[in-house]
Amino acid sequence: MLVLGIDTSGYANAVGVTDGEKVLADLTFPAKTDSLEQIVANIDDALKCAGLTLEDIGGIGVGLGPGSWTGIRVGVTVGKVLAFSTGKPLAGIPTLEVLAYQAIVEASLVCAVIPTGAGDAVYAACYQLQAGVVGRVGDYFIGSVKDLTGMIKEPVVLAGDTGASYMQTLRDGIIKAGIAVTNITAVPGGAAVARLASERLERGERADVLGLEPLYLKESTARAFVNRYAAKTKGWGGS
């Protein structure tokens, strides 16, 4: 299936096109403004790079965040409008899952991390391959790097901006606890969104085009989100 993937949760607009496991386009554009017109122009550029038109696309994937409030909402809105106007199926992909997908290897625990923009607080989630599918392990995390360090109980691959101070602090804390850690630099990629969306759509997991909402997490709403979407957990990995 030809799938268009869009993620506007960060400081760049990422747009990609995949055909099964084949990447036809994977482009990033500076997010100078969060305008619908800019993102649509970026999508046009990616489709031209792939040698396709929107009519050729079989499905659409859109990054849900967490990340920039305005960026996420504009990107999700574009994805919904495209899906509604063309009748194409839509899949929403959490941006943390997109990061993990780009770092996942067999039998590894991957912890994807995104800054909240407030002090040393981060969004995070851990993932593993489960029957060949990238699956989340435990809850989404929203809190301090120190608290996140205490939740890692086994060797882990950290996926995110590995040059950032919060990632260096997290890595040092995990190593100090005697746990092996690997850093992999990962940013939200349009092709990764498209590939994950393709897997969902092939399983018949279509989003409600009108009801799809961003995963925009804040400290003040973190507890409500966790209670709604996931069971509580004491940590990732270990006994």
Second form
Amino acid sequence: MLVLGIDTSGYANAVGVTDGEKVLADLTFPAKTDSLEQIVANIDDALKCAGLTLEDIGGIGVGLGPGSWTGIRVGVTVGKVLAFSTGKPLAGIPTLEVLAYQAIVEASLVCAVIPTGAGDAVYAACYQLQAGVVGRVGDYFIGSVKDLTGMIKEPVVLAGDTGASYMQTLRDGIIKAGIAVTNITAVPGGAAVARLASERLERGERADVLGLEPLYLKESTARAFVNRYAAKTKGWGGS
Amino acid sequence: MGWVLEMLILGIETSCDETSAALVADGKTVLSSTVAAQLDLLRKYGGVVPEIAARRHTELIGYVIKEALDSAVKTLEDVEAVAVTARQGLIGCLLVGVAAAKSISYARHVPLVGVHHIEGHIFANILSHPEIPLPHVCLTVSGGHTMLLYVREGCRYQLLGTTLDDAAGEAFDKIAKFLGLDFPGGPVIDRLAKQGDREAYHFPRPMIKSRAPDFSFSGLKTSVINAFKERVARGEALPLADIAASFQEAVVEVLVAKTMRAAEAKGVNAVSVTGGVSANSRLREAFREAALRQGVDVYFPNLSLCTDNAAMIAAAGYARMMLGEVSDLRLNVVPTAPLEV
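For comparison with the form predicted on its own, produce the structure of the form predicted in complex with the partner chain.
Full assembly next; the chain just shown is listed first.
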């Protein structure tokens, strides 16, 4: 199935097209507040790059964030309205999962991290390959890098903007606790969204077209998560 | 206009706190107009919180478009063009409407036109009264805007005056809040004022004598608040109907005087009063009296077209397309945009 994937949660508009396992296009376009709405033109460019039209596409995938909410709202709106307008099936993919997918290596535990933009607070989640599919381990996390460091209890791959200072602080903290860390730089890619959407659509999982919304992770989720794990001796990947 | 281009336009409007879609045929027949007001959120937060409004637009936009199509008994296959508010409004909110509009334009291969929000309000009245002559003077008065414009043929506008501080509708909201009344303030003050004495208190009429056609309402607002704040602080019961009537009268008097003066200066026979505040019953009454005295015609939009809606955007979009103006997929959102002259 030919799938179009987009993600507008980061510094760039990401657009990709895949055909089964094959990547036909994987483009990023610089985007700030004054060019977020260029995503539709970007989609047209990416499809043309792959020698396709929207009519050729069999399914649409859209990154749900977290990240820049203004951007995510534009992407989610485009995804759902394109799906509504064409009658094609839609899948929403959490952006943390997109990052993890791009960094996943066989048996490793991947921790994808996205900054909240507020102090050193980050969004994070852990993923692992489970029967060939990328699956989330544990709940979403929102909190300080320090708290996140305390959650990591086994060798981990960090996926995200590894050059950023909060990522370096995280890495240093984990190493200091005697745990092995690998850094893999990843930004949300359109082809990754398309691949993840492809897998869901093939399994028959479709998003409610009109009802699709960004993945707004709330502060309360973080507190519950920290409380739950405070009582356990193991962190992620062990419970 | 001697001839009509038959075209079914889907209008989309998300510039502030109302998510709206509408189907308008040939620039003049409203087949449907769906507006989802964020009243529960406005009441909860006492006003528009841009981030929250933008979230709500994303939530509602698909449903609102579908509802507009369903109630007009049309499908996207019938839509021949899309008009969307792209200029003047809250940026996070405008982006949602433009994203949706571009998606439809692209998927359905139909033209797209970006519209200025205020031009939409001007067209709300033309949509309601196709016989409004050109040129005319238009007062657009709402929670976000108070503008006096000279409207000419071919979508050409001259800005005559604007508010230097609060919009008139904003003043209504702030006074209503001060008096412990519901949000938005306009409708509740309008209702209360009917039982009150508009001459009970004489509040200032800001800039009423000034030759400049600009407006100012924050001084009036401060004056009302200062007159009663101690009593409010003491928890005293206030003569709300009289205060509402007297405050409203001050706003109305200024709006009418300056608009009629501008109409005379421009030598027009017609005055258009549009925007959310144009629904106010006392404003309509006062304008009708003044228009009669001055020998001009005054027009108000149908009540459902006074507040923000997508039908007016579709109508404005049609007019622009008739002039050969079309946007493309690179259409930019501009939160603060002058209306082209």
